[in-house]
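A single chain comes next, written as C-alpha cells; it is the form predicted on its own.
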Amino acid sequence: MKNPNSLILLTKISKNYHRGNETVHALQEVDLSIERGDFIAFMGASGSGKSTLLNVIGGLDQCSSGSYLLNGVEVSKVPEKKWIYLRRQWFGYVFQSFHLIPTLTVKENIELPLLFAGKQKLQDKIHNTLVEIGLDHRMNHLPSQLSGGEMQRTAIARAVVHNPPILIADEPTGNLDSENATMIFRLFQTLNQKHNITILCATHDPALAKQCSRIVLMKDGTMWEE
C-alpha cells in the first residue's frame, strides 16, 4: 500500500524515448514508495530501466507521464532551473565511472559541492568526511594516484559532504573488484545507519543487493519488489 507521506512517491511513471520511427518504453507506469532511511537495491539486466528510473528520481531526466512526489511536493514537471535547486538540496550522486576531476586533489574534489552551494568555510566538515571514508591520509593525492576503490570512496565523499537526504548510486561497484565492492557497500551501510541517508543503488550483484533493506527487480521498464 502506498504511503502518501513517503519521502518519494511515484505513481504510474512512464518514460518514452524516440529512436527513429521506434518508441522505446524505458519505464512503463512504475509505482514505487520510498521511505526515509530505506536502502534499496535496483536489479535487472542492462536496458531494464534501472538507470532511467534513478535518473528520473534524481532529477537528471524527466518522466513522460505520471506523478512524482518528493517530500509531498509534485516535481514531475518542474522546470530545470528549479531542479538545480532540488538536486543540491536533496541528492548526492555516485556513478560507475567516478567522474572525479583529474587535476584536483581528493580534498579539492570533495569540496566542489560546497563551493557550488556557496559554502566555503566548512573545513571541519570536509576533514570529518575524509576521516569517515578513510582517506584523510590521501587528501592531497590526485585521482591518478588512487586505487579504484579509493576513487569511488572519494566520489561518495563528494556526494555526501553537503548532507543530502538521498544518495543515488548507479552501478557504483561496476568498475571494482569484489573486495573493493564489498568495502563500498559497507560504507553505504554506515551512511544509511549512522546518518539515515536514503540510498537508492542500481547493482548487478545479488550478494551486494542482499545487504540492502529492500530489493526492487526490473525488466523491460516494469518493476516489482522481491
Contents of the next structure:
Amino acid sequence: MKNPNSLILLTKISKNYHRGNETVHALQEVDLSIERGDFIAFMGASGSGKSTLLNVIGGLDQCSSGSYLLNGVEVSKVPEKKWIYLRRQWFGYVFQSFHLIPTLTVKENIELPLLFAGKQKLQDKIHNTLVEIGLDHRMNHLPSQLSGGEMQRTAIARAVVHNPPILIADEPTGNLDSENATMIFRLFQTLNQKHNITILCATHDPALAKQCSRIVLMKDGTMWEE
Amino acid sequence: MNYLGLAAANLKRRKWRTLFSVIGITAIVMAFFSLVTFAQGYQNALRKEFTSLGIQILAVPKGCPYEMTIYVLHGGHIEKSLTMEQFYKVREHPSVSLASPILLQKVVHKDTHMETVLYGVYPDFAKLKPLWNMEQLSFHHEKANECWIGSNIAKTLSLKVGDPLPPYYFEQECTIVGVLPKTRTADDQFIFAPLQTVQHILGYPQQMKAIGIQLKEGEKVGAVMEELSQIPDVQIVSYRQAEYTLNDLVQSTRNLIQIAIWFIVLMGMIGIVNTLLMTIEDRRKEMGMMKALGATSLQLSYVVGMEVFFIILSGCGLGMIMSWIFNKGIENLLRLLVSNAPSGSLSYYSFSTIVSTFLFCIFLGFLASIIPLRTVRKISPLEAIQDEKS
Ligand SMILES: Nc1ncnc2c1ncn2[C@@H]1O[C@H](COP(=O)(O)OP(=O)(O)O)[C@@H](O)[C@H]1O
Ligand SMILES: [Mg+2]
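Starting from the form predicted on its own shown above, please give the structure in the form predicted together with the partner chain.
Below, the chain from earlier opens the complete complex, with every other chain and molecule after it.
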C-alpha cells in the first residue's frame, strides 16, 4: 500500500490540542496515501478529526508528530511563512461557510489567488473559470446578492482558478440544500475528471460520498478505509 | 483588480470610519501646519517690522532695552526719558549720519476705542523709513499742530489731507497734512506729529524716549555702539539685539503652543492606531482567508499601508487647505496667545513648509502602522476557518 511516489503520503500523523490541562488527541497516528486524481470523501461524526486532517494536509495547521510527504518532499516541519508558497502551488480550499470577501464582486473574489501569485494578467483564465461554474452572468455581483449555491460555486472557482493539483473541501455542502449540494458535487466530478484535480472532501452525506472514488471513515482521530 | 482596488474596497466599506479618520488627521495637520507657518511667519513679520523701522541702532534710556524695543514698535508706558543734551551728543558723534528723536505713546479714540500710537518726530525721521520713500515729513513749523497719518487710519476713519484729526484723548486740535503710503507694517496705524507738539501734548517738555540712529557708510556698527554707550545714562540697542529680545519674549508662549501641538499629535496618533487595529480586527477572518489563498503578510501589509496613506495624505492635504482658508482666524487665535506679535501676516507658506508637513504626515503614517502591521503578520489562515471547529 505504501507508495513513495504518492501525491500525498501521511505516516503516523498525530495532532494534539491542549485545552487547559486536558489534551485532545484530534489525530492519532494516521496513515494515508493519496494518488493523483483521487476523489476522496472523508466521513465521520462531528469531532472525529476530519477538519483537523484536511487542515494538516492543506498546510493550514501543523501536525504534532509524524511524516508528511507532499509529492515526495517532507513538509511536516515547513514553517508557516514557506507554506504560503506551497499553498499557492498545490492547494485550493473550499469551506462550509464560503468565506468570500464581502466587499469584492464575484469576479474580484475569483481574481484574488492570481493577484497574490502575481498572475492577475490571466483575464482569460478568470473568464473561463466563471463560465465553467456557470456564473459569468453574475460576475459583477457582490456575494450578498448571491444564493448559497452561487456563493459556494464562487468559492470553488476561487479555489481552482490558479490550477492547483489538489482541492480541499471541508463540508462544502453543509450550508446548502440537497439540490445545490448535488450541483456542487457534479462540479467536483467535472473538475476531477476533466482537469484531473485531486479532491479531498469532508462530508456527512452518504449519498454524495458514494459518488467519490474512495471513502475514508474517521472516528476519534483514527481512520480506516472501506 | 489590484492592491489599490482592495484598499479602496475596504475604505468604502467603512465610509464613516474613513471619513472620521481623515477629519482627525486634518485637525492634526491644521495644528501642525499652523505652528510651522507661524514660526516662520513670525520671524518674517518681525524682520519686516524692523526693516520698516529703518534704524540700524537705537539709543534708549539706560536700564530698559527690552521694554524700549517694544515701546518703539508698539507704544506703551516708559518712565525714563532721554534729554535734548543726550540727543545732541549722539547727533554730534562723527560716525552718525542721522539721529532722529522719538517720543511716542499709545492713544485711544474716544468713540471707536481704536488704539493707535502718537509719534513725535523730527521731519527727517522719514529718512529712517525706506518704505515711505520720502525725504521729509513736512510741517509748517516745529510746534505746528499738524500730523501725518498712516494709510490704515486714513481708510478706516475716511480721513484726507486738510481734515482735522478727530478728537483723540488728548485735547490738542491737529490738522492732517499728509497720508503716508501703505507699508503693511504697524506704521499704517500710527500718527506722526512734530516732536515739540507731541512733547507738549504728552507732557514731556524737552524729552524723548529713544533716538533712531543711522550710521555713515562704512562705519563699524559694533565700534560705534561701544563709543555711543559712553554717553551717560544712554544704552545702545542694535537691530539684531532687539530682534533677539522680542524672540525671547515670545519664546515661552511658543513653547507652550508647541507642547499643545505635540499633545494633539500624540492624541491623534493614538486615534489612528486604534482605528487601524479596529479595521484589522474586523477583517481577521478575511485576512486569514487571503493568506489561505496565497497572500503573504507583506502583501496584506501593502494593502493596509495603502489605506493608511490614503487617510493620512488626504487628511494632510485637507488640513493644509483648511489652515490656509481659516488662516485669519487661526492667526487671531495665535495673536491672543502671543503678546507683542508683530503686525503684518503671521503665517508664511512656502514650498518647504508644505513639503515638511507632508513628510511629517508620512512619518506619522509609518509610526502609526507599526503595531497594526505586526498584528497582520500574526494572523494565521486557521483563524478564518476556526468558527467551523466544533
Ligand atoms: N483549535 C482547537 N483547539 C482545541 N481542540 C480542537 C481544536 N480544533 C479541533 N479540536 C478538537 O479536535 C477534535 C477534532 O475536531 P475536528 O477536526 O474539527 O472534527 P470534525 O471536523 O470531524 O468535526 C475535536 O475533539 C475538537 O474539539
Ligand atoms: Mg469539521
